[in-house]
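Quick heads-up: it's one chain on its own, the form predicted on its own, in structure tokens.
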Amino acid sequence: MRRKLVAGNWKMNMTAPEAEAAIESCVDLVSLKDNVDVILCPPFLTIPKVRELTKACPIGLGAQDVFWMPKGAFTGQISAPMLLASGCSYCIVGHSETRGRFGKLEVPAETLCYFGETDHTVHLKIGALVAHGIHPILCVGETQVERDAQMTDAVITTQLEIALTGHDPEELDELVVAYEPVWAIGTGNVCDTAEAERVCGMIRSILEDLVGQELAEKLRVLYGGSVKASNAKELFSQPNIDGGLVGGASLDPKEFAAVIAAA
């Protein structure tokens, strides 16, 4: 049986002092469970801290995203052997943001060519990870556009096929999958149950042609896009979502417990 998994992604939010005071408030909430793991990746300037406090407990450390080489003259980047020192497990790839494909857009819309993430990049990254023992929680997922045209299951297949294609499976044993529709990021807007479970399910089918059967079975595939509290507890009873990827709900301590009560 998969163990759930719950990861906190705070985005471009929290200081150091304010991980402190969100950190030990969640800490005094949550009851981990030995059946469910906890991963908070805060931006690159607060892992130190998130690092420092997470020490005594069992939650797990995670960046928001990598550069694909290891040094060099790369103005702005950070690589994995620094995520590594830094004391992360796991890193984000893909998200839709750094893709530059928002469903609620905060910036204006000439700026986009800055977000300038792509499958092959996202690739890149995955083979930068594993290749120092960081564990890619790869995020895949449709706009709103691309729903309405019926493109959902071509779009993740793309993404899938892409970022894994070419990778030892052996060295993709920790890899999890979020499934993150863009039109639900941000907005409020969740996925139907039974639609995001019918998606998970095909990106476990998907995972069985690119990394074997066996190893398809026991990865974790997460489900992310406006998840709360309400609607925790009926996403991660499917039987193919194995956890959350949890934006805004991460930042407040409450909130963030009970959707890891309800893994």
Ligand code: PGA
The other form holds:
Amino acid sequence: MRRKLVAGNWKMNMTAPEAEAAIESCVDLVSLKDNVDVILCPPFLTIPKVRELTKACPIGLGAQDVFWMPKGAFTGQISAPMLLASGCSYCIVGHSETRGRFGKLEVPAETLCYFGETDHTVHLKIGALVAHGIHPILCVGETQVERDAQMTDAVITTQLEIALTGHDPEELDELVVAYEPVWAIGTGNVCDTAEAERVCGMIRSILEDLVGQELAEKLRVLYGGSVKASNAKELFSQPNIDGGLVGGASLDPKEFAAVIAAA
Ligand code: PGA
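Any chance you could show the form predicted together with 2-phosphoglycolic acid after that form predicted on its own?
After this comes the whole thing, all chains and molecules, with the earlier chain placed first.
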């Protein structure tokens, strides 16, 4: 039986003082739930504050991205050893936003190169994380255009294959995969429950091929994209959905606590 997991992705929100207020109002609610793992992924600069505030409670700490080299002339980047030293045990990789699939910025597309993330750099990041004992939360998912072209399954298969092939399955024993349809992120358009379950089930069967059946049965597959208190229970009760990666709703302590309660 897989334990449910709810991870809050704060994205570029929450200064340290803001985090203090948010965590104070949800720590007690979270501490009561001993049958669900809860993780917070604050921005890098807020990590030390969240670490301090969650020391005495079972909230896990995660980062939102990592660079794959351990150190060196990589301006603006944060390495896996740095995350480890800051107390992070999880790290999101391959989020559609670090893959540059925002679709929301009012800046001409040709003037941007975003963060330059590809399936191959996601692969490298996973290697750096597991080498330091940090559990990757690997995000996969299709855009609206890809869904309309019936490419959902192919896109996700490629993302998983490139990210995971070549890593020792033993090192992936705490991997988390999040199915995050890009069109559902931050839009309020949650994926239909049956379809989310179908894709999460497909992800598990691809994992079987990539890491073996025994491990694939153990790994947690989350759904992410407009999860909130009102839809979490139905999503999380599906056999292949082991919890959620929650963006907007994780910024409101009451709403986040209700999502955790649903798990
Ligand atoms: P959302 O974001 O819950 O705000 O849709 C989810 C995510 O991007 O991880």
